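Heads up, the chain below is alone and in the form predicted on its own; it's given as structure tokens.
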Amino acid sequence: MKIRKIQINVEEFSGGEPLPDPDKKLLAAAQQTISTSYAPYSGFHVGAAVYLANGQIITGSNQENAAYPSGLCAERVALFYANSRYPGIEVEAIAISARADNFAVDYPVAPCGACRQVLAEIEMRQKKKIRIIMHGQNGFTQVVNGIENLLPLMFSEEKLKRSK
């Protein structure tokens, strides 16, 4: 048996810290894009903004249906309309802050299984990383580079592929 030490790399903005200015641009849509979250059955509101290679940004925000799993994350509704819209443009930056009905959100909000999935899928395609931005309602940011430093042990399309 072998051991195998994984390491991440996250970049940690207290509110004290400035972000970058384009991370801080970034953020801000997406904190402006929560007051369009339907999220009347988990309170949890999320808002996701997306910047591409052409300099366009793109937001998204979650929405739930009472028959879960029916919904979609801000992430990937962000994600799917870019590409829909742009398709063939790279995404640069994704950023994802949330506020909840009956709780501070403190924490920096991660993006879920199935969207660290869509991220790297997107990276695989473009052949190039994409900046991680979280953010939660109070000044304490997480920021990564590449979808690996949140799902070290990614699927990914090599694993489809069967050798004779």
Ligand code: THU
Given for the second form:
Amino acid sequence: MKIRKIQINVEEFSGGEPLPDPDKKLLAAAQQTISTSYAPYSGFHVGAAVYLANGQIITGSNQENAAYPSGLCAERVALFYANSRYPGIEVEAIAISARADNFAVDYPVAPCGACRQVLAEIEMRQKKKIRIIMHGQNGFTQVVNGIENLLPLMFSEEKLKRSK
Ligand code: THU
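Okay, that one was the form predicted on its own. Can I see the form predicted in complex with this ligand too?
Up next: the whole complex, starting with the chain shown before.
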């Protein structure tokens, strides 16, 4: 047995250190979208904004349901809509931000496991990494370039094929 160490790279911005302008713009779109969230059950309102290679920004917010698993995260609302509105156009970046009814979301909001899997599929399909911008209310923001930084040892379409 041996231990394999896997490194992930995370850019961190805090204490007034400015985000690059394109990240800031996408984050502003994600923040604006939080108000469209339907989250009466969790009280956790999430906004996501996707930047496409054609320059379009597509936004989405989490949509909950009394039958809990029928709801959907902000990231997948935005990503699925982006691909249905602009099929085949590459996703370059996604920004995520949240507000909670009862506390300050002072940590960067990272996508859930299912949304990471969806991001992985999109990356595989387009063969281009996605920049993932995760925002916290106090301005502490983490950014990764590529889903392998959030989903090491991921399952993908390749794994469905018999190795030769
Ligand atoms: N949620 C998102 O929309 N994105 C995330 O990254 C984390 C969780 C939603 C799902 C659910 O509506 C609520 O936040 C609480 O989990």
